[in-house]
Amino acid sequence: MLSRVAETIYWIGRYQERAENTARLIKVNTNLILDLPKGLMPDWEPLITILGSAQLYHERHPEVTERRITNFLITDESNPDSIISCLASARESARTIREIMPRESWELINSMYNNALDNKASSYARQGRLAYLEKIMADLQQLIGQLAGAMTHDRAYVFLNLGRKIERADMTTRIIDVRAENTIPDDVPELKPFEDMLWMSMLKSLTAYQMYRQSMQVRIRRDEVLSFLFCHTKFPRSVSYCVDNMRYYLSTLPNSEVCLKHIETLNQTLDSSVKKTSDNPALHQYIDKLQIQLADLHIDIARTYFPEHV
């Protein structure tokens, strides 16, 4: 395969696995401001801030305001990493190598991307935001769906789920940032109640509340949640899981000893760190290691099998 074509396939899967994650942070924050009294709102700016795009957000907006940063992530086309990018970048990318996947998978992204132009304006106001996401997640999941069960499980579908595992890793730590953000006051004991209610929000927009209580038999609680959100190796949304499947991936592909050194260090530190988050700032720092492993991994993958454009 030529590394042109695996680099695309490749940036097919982050792409869209981007899109459908930014789609569930904006939904977090938005769950949080229907579920949680009046006052009590959560910011919105540490969702630029964790999606690295607050340098270019303040470029262009004087001012924070939940309407101005949802367009910016939702919609704005001069923002490289808003939804709307992500699938203009999928589907471009998909246009160029059409030949390596099925017919049908080129014409989803294609419709998944117009239907998504055309009706951005819904996403404008809270109420048809919701519903404008999860349109985009549902579209984002049969693609996936579409591609595990048309396309040939070759070396380029190799390429379109390592690209997918590691945005998918990545991402799920910065929707756990996002909560630790809106963390509830230690000096408003009257709204600690509502601790929980949080917790439970963030593991529904990883559809993930059915499986946490099934797996975990206990109540909603920051521990628990975290233990399985990073380390859950049967959930197809935790760090672990995504890691063991990179390390699947590239076991099947040539010359991957550098990049499987690196899945090592991962799960390293998911197994060593995760009981030391007791507090925020220790998650805060958790999460940032995972991130820049993350982002070393993704740097070796790029060089090993993309030398033309490292």
Contents of the next structure:
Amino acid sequence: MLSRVAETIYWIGRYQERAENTARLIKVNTNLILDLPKGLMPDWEPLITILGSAQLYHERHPEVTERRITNFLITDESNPDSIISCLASARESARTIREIMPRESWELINSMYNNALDNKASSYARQGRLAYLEKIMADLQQLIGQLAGAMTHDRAYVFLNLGRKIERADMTTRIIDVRAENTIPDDVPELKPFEDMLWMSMLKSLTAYQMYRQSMQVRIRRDEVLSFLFCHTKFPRSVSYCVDNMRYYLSTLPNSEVCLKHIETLNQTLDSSVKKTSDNPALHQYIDKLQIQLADLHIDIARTYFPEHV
Amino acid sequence: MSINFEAFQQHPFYDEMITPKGNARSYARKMYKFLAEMDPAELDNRQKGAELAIKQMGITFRVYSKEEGAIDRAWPFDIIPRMIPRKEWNQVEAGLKQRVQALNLFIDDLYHDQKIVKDKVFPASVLAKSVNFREQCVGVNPPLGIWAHICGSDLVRHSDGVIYVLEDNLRVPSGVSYMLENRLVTKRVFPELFETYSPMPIDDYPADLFDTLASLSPRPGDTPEIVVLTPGIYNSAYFEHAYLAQQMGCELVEGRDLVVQDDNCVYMRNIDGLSRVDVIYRRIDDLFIDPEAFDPNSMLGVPGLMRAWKAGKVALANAPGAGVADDKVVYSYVPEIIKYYLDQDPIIPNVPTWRCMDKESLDYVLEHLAELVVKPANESGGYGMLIGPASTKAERAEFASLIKADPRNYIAQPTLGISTVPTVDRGKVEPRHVDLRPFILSGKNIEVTMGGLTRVALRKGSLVVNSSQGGGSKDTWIVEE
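Alt. form predicted in complex with its partner chain, vs. the form predicted alone above:
Then the entire complex follows, led off by the chain already shown.
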């Protein structure tokens, strides 16, 4: 398989997952509005910080408002990480490798982008936004299913999944981070019950609530939620699951020793320290560490398999 | 009633479906009835359905504009198929095979003994000024002695009812993917027509192309590694490059994916190292394929590719230098070329052509600019032409001086009354001008597509069929009478 094609399909996986998870992030925050007690509003600033686009945002926008931030993250074509830009990039990439992708999948990627563009006005207000995002998430899920069912599970599929799983692991940590940024003030004891409710809201946004209930069989508690999302070995959005999945896919590739070392490191981080994240600053640090380790893994995947960029 | 009969009755051109009396031609009766009975609103719906299908299928081409840069446009398509009776097509097919066979012998001769020049059938002066003659190719023996493996010849029918060859594209002809996709769109839009008609199938083209390319492999016996070499996503025909690679199950590569090593073999860069390439279907112009041999600034090509080709370690289709026969002055000699190499008369006639390099012709052309179509020898896509009857005095004056400055570079032809096909315009069926580009594959055998790509000038009265300039396309049906 061509190095250039491997890189392209890896990025399709990443764009696809980034679009879906950015949609989830916005959904978490939008749902918080419904769940938070009157007088407390979720902060929108953490979204752009966590997605690494705060600087770009502030260069263009004088203030932080829900409307401005959501437009910036959903439909702003000049923001390279917006959902619409991710869909556009996935489409442009898919166009360069049409020969290895089932025709139906190309048509789906194409129409997904066209739909998102044609209907973007419906995402501006809160009431249309969730439906708009849910449609995109459903389309992306359909694409995953279609590729799983119709594409030969050869190396192209391996790189697609490496891209998806590394992005998903990274984004799951970012979604947790957003939740952790929106805390209930300690000095108002009557608000304490809301804290756990907020974790529940986040689980729901990740479509993880039911699965959490089934497997943890305890009421929603911060530490259990974290342990579920970081370390559960069977839940497909947990960091641990993604890392394990990447280990499998890497093991099918030639020359994967260096990359597999990074997987070991990630597993050690996941095993050892999740219990030590009892407060939010520690959690934030822990997430940073995981994100750096994922970035290192990406660098070595690129170095081993992709064309050199001069 | 969707057909605008008046438009067909006061019509100085040959219409491929409707006679001057307003009746259907014999092979088109059922189609005619079907269209005549269709409500304009329904017809409009079908046209919209086709446009939607094209958008969904992502059938696009790229155009450039100064304001917007490269933009991806939906492929313009008209839903009414163009029909050609099988008997007539058999003649055309035979004529195209004859033509391409002669042209390949001609190219091979030019790069070897130049017998045709020595025998004074083809003037040395024309060869000397050919911009597509490549010194680098002299003496090279490509596999099977064939240079133009994929040829796209443009045909038109004049108001005399005769089909003429307008030009031959021997460099990197494009359009075949649209021919294939047009059929799929028609099946989606007019499924009921396929109950009454069985147009000859066209979908074996990718397999035929694969076989043609495979027959060129320098390592016969093994399963050859065939790749399609594209200039990249910004090329106007990128859609086609990706499409053909996908249909043949080949890798689509860019120049940077390939490398020529010291053994003169071509390799592609894979995730686990290099692997050898046997045949390259290159969709990059000669001058850009190898910065070592041609333009040193080309970023699209592969350094050393010519070396590998000359050493016989890789096959290139079309062979570099094949474009020498893709010159409008050379075109005017094709009847002589056919006679010289095959000792046959041409089955499909050429359009009568004045070569401005001949003094007498030059004088005639300059006097009759207002009636003639003047074309530069080496432009494609309809650029750099003068269409006499549609020109202004200033344009004619400009062309007169261009021609006088470089007569070898220009030819002139009578303005053809090219034929029309019923075409949908806002719910009404009206005549619009068309041409036809069949594709001819030359390997161990010569194969011609069943029909080809029909291009249509969508604007009323327009003769320009190029998609970059307001043209569209139609499905083309070869049907039993």
